[in-house]
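One chain comes next, on its own, written as structure tokens: the form predicted alone.
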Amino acid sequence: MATYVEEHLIEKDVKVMLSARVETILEDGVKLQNGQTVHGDMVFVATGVKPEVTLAKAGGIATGESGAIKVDQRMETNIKDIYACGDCIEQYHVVTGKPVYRPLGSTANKTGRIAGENISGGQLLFRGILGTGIFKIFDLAVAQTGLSEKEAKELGYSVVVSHNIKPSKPFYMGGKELVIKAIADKLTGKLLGVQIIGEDGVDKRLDVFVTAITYGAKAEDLFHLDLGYAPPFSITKDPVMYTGMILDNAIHKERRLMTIEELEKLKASGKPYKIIDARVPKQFEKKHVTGAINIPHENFRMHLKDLDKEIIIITYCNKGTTGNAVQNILMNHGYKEVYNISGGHNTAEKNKKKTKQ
């Protein structure tokens, strides 16, 4: 997903230097660890936030795993009648129940209200956070909530990952493409996290996903949401609903997805496989996944007899939809292990750029 942001920065004439470490800040720029000097009028240092807990520790107030002040759901510390709130406290994650430190203005405001309510005799409880964040970089909105793919795997979840590329509303109404990466638990079907990038309608979809994850929704539940529709606002099946459909197909209907990382592991495993590019020949000739053969969707059925039912078959198109259609044809004709590349060739290309970096 970060590759989309990098490309947008480059389009806006921003020079992006990845894996570069600053060694020294100079009067007119910075010196990098590799000896290169980058000149500039101003240097911004963005190194994150640490909780200031010196006073708390001096008073015997306990800190949590993250180093921030440990509080209960009422914002009370380990010392009775002493409360803490805001960016100095540790929160807990709605999905995992584990302590986290995610200082955000929205969370600080919420915990301030809870502390104030309980100090004055109330019983308002904090219900955790998802670490929801959204920001804008030039024309692009970048948003995330819940667990990332990496975090979910590190916590031991068996994950299904989908990349859904759909317009925010019809293109004739000015819609812009959204890229939604969603992570779900393969065992329970529960939605674990979402990342969204796009120029229009990102915040609207993000807040739907936040609500769904907060109340323990499963991927299949997203399709059944009665979301607002009219062409100026959305497509007939909203991108949120499409995400639910893709994940539900992968979890419950054996319409399995494969990420490019998983494809690379398959190639290294020595198992027999075949990659099928279901796009038109011109698109295939321009660029394709390494090792793929081109069998366009429109005449795919004529080539079924040429494919081995006993090997792994991977399909793809540009964004995932036609690849899924070809996957369905194969499964309906008795092919046993068929995968569709999540997000199609578009996502594969982004991954290729990331790998080169």
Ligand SMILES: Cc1cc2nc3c(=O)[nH]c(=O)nc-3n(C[C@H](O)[C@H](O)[C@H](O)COP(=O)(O)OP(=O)(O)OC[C@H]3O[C@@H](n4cnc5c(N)ncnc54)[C@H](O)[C@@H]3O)c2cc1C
Given for the second form:
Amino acid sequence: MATYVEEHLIEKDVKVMLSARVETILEDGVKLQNGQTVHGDMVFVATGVKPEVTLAKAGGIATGESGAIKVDQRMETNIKDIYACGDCIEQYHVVTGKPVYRPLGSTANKTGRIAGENISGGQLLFRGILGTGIFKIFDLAVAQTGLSEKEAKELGYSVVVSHNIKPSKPFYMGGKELVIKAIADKLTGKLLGVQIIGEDGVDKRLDVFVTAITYGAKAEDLFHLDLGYAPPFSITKDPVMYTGMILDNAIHKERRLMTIEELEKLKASGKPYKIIDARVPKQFEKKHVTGAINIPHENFRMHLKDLDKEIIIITYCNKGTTGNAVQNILMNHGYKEVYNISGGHNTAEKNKKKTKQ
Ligand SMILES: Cc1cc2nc3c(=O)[nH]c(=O)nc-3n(C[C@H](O)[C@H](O)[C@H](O)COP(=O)(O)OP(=O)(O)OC[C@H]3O[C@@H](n4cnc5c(N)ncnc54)[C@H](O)[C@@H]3O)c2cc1C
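Same protein, different state: after the form predicted alone, show the form predicted together with the ligand.
Now the full complex is given, and it begins with the chain already shown.
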């Protein structure tokens, strides 16, 4: 997903230097570890946020795993009648139930209200956070909620990852492509996290996902949401619903997805496999996944006889839909282990860039 941001920055004439470590801040720029000097008018330092807990600690107030003040759901600390809220407290994660530290204005404001309510005799309980965040960089909105793929894997979930690219509304209504990466738990089917990038309609989809994850929705539930549709606002099946359909297909209907990292692992494993590019020859000739053969969707059935049923087959198209159609044909003809590349060639290309860095 970060590659989309990088490309957008470059489009806007920003020089992006990755893995470049700053050694010294100079009067007119910075000096990098590799000796290079980069000139500029201003230097921004983004080093994260640490809670200031000196006073709290001196008063015997307990801190949590993250180093921030530990509070209960009423915002009361370990010392009776002493409450804490805002950026100095540790929260807990809705999905994992584990402590997390995500100092954000949305949470600070909410925890302030909860502390106030309880201090004045009420009973309002904090229900945790998903670590939801959204920001805008030039024209691009970048949003995230719940667990990332990496976090989910580290926590031991058996993850299914989908990438889908759909317009925010019809292109004739000024729609722009949205890229949605979603992570679900294979065992329970529950949604664990989502990341979205796009120029239009990102916030709306993010908040639908936040609501769904908060209430423990399964991937299959997303398709059934009665979301608002008219051309100025969305497409008939909203991108959120497509996310649910893709994940549900992968979890329950054996329409398995393969990420490009998993494809690399398969290649290294020595197992026999075949990669099928289901796009038109012109697109294949322009660029394709290394090792792929081109069998376009339109005459795919004619070539079935040439494909071995016993080996692993990986299909793909540009964004995932036609790759899935070809996967369906294969599975309906008794091919057992067929994967569709998650997010298609477009996502594979982004990944290639990331790996090169
Ligand atoms: C540049 C920036 C952009 C941000 N953008 C977003 C965003 O888009 N969305 C989002 O959700 N969050 C955002 N945040 C985070 C958000 O601002 C904080 O989470 C929020 O303000 C925390 O509220 P708070 O009341 O806990 O702490 P603060 O707002 O930091 O308030 C603490 C106050 O205590 C005062 N203080 C400190 N020490 C003492 C002392 N010893 N005596 C008296 N007063 C003291 C400080 O001066 C300050 O006024 C952003 C933060 C920054 C820095």
